[in-house]
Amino acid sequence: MIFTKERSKTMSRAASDKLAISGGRPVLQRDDYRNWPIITQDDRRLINEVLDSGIIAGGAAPQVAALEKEWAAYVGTKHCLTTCSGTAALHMSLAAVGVGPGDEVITAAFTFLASASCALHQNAIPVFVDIDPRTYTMDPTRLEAAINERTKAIIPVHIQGLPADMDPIMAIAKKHNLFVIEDACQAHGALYKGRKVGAIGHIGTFSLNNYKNLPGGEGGLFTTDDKVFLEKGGLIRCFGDEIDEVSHRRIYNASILGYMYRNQELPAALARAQLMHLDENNNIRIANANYLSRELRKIPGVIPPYCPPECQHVYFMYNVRFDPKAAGLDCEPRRFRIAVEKALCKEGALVGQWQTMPVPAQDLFQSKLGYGGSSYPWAVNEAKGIQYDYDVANFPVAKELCDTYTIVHGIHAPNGPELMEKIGAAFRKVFANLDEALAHADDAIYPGADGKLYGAG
């Protein structure tokens, strides 16, 4: 390896401290870390009521029906259905707004599969386009280049809790006569210019999941204030079947094709209490990532994420990027930011990758294998002549920022100062010792927060 000056920076006690990785004593234990979600006498009370109640499920159910009209309000939309997933609420959104076979929807290269797979489900081709180097959401000055008269909606992804770019996206939408499908599944209560995500496009989409910042074990959310959408959104979540006028019962006459999207009244009445409790638990997310950014900032080689003085960042998750050459090595920049994930693993932080590759990347895109083993979806285009290009080489930075980056877990509440301290320390013990992190580049080490830190078994 080639050296440089600006290493000698980073240099510190922690280099006469041996790395875990090498046999030394780990900076932090599992016990440091405390579980998300947090339970409290809220979720006991409302679970409760449903026990008590003897109503567990229905699509117009007392927790289903509160939940609805509570985050309404709180994004700030006219009306909201509960889904049994963000991408069931994905998939109802495109839906909702006419999205049909040969359409395109594009959506950003960086996401969940979720954000593009929805579009297959509709018979639609997705399209992607690169991020913004700062951010990680879609970069608006790239989509107007993607936009054909195929094209029929635009799903923005409000990424691990930054909102994207909406105002240029809006403007592009407005121009194009195209549908703006916000995917905030991972943003709860994150602002955008004063507005809430979810609430800024013609629908928006949120996930319930245990690991989001508003949990409810499983389920989703769909807000709009088109009267027309929420209708069209309210059949497909429900097998397509017609409510009678009058009698506001099911008449088991299916008008379209739908689904089985309904959510159920044990996660709503979850749902709900840990509303109760959103902002307060947010504001923690945002001062342990303000205080672990401070700190990590002056680490030559570590990039913490970037929040524009527009948005509030709600940090589902802390995303973290290395950068050798600033930390005065001369290594290539994967195998940089595997052997430092590795130590920093092994010094007992929690960190590891979320999203492995861009979106396109992955093998159902590079196959184009699609229903029942078939190349559709796509095949409806491309017998017209259109072909579709999915080469990682069109989105260089989601590939290099999938190359770098990694999460570090722990940041959300009841998780304070005291953690962010022991992981910084962790930081700068491994930052003090590259030559050493890097000479076990290759062992057999998985990093990753186990499952439990999150409800999950």
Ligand SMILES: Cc1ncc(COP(=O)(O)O)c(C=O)c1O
The other form holds:
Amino acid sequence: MIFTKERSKTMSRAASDKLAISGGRPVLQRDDYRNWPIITQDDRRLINEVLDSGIIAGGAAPQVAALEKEWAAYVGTKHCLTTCSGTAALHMSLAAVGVGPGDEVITAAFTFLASASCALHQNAIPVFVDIDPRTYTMDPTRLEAAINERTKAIIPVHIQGLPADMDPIMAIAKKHNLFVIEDACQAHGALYKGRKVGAIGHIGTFSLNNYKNLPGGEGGLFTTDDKVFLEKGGLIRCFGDEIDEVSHRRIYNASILGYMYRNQELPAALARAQLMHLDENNNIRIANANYLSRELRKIPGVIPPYCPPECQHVYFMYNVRFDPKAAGLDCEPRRFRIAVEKALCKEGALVGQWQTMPVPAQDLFQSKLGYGGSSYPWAVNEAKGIQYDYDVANFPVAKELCDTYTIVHGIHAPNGPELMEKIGAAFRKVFANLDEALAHADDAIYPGADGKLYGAG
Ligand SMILES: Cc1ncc(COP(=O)(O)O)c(C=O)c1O
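Show the form predicted together with the ligand, please, because up to now only the form predicted alone has appeared in this conversation.
After this comes the whole thing, all chains and molecules, with the earlier chain placed first.
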């Protein structure tokens, strides 16, 4: 968007206005934001198809089967299974590649809990690797140091829509004979060197929850080229129950340990309808992110997200970091972020943190209570003298990120340049009045998106 002379005059006036946190007029109103997901006639049509069919569930029911075919074709894998969540897809993947008690599974220190807890669900032990300071994905240069004879799998996470650096990760995995399970739960449609994520590792996993770029309400997807993983995944998804080869019926004879991880027809139909608009909606996210980054880059102390040239980020989240030194202030970075977040929130900008700490810093890992307070699965290896150290000091990059970042909400369609321009104006206003913002750092203000923005109100 081109700034007119009139508009830039308005902007500089806005920048000198009193901050809303001190009683001034906010830059944004709640109704400047439009909600996600977008429901179209395609959603209504496919949901009605389910209702008219009278089939609402089933491992091979029509919508589920069609979604599996369409998603495999979209991602570029031979096979796909639908699941009831992204977490289920991750757990199924570890079970399918044969991870078991005492094995170690490596993932990134900055992620959602499920990238690590899926290992615990398989009685295996999560090991964390710090992140790259620019991309916030697993730092491949630190990966080999985390590998030992117990390591079975690596779970790189395509964080907030940006692919992890898969070439070095795949090369290290090959060298050490490890399985790679992509956690693509936040990155539907993202590209790494022209390839869709979810088609690079041995298995790819996606979430379909209502926040995601591809929402189905809840649900997940498991993608692979490997027929053995497909068949094993299918068994694990449905109690481990064998299917009779002739009659194609369940024979209620569980041959392996399985779970109930099937999805249903209504979420599958919704995901299929949303898939028809995925690329179009991802392109809007990308355009919004590029617009906002161009504006925010001009403000000293604001660090917009970085996307390496070989990747296509799909901006499930738009992550901004703050650097008080670059803003000309001698201030503790965490306090600076909190002050800026609160001032932006009062300007009407929906900003706020997602993960507040690296995953290994969570109580689950600090206490290692495990199953029923038994210390399992860690106790399996600790009995052999192996120690697991989840000291947050081991993950300085993830820790610094968690101190200094916020999420700018509203990057999704149907929001567009008008909203991005207002968000940019709110940032400019706050950064033109940083002393005033810092004076309110301890005010009782709780930044974040309201639930309704993501249809969960
Ligand atoms: C990176 C990541 N992995 C896994 C999951 C788990 O997905 P689900 O909530 O569908 O179980 C999520 C969900 O938000 C996620 O963000």
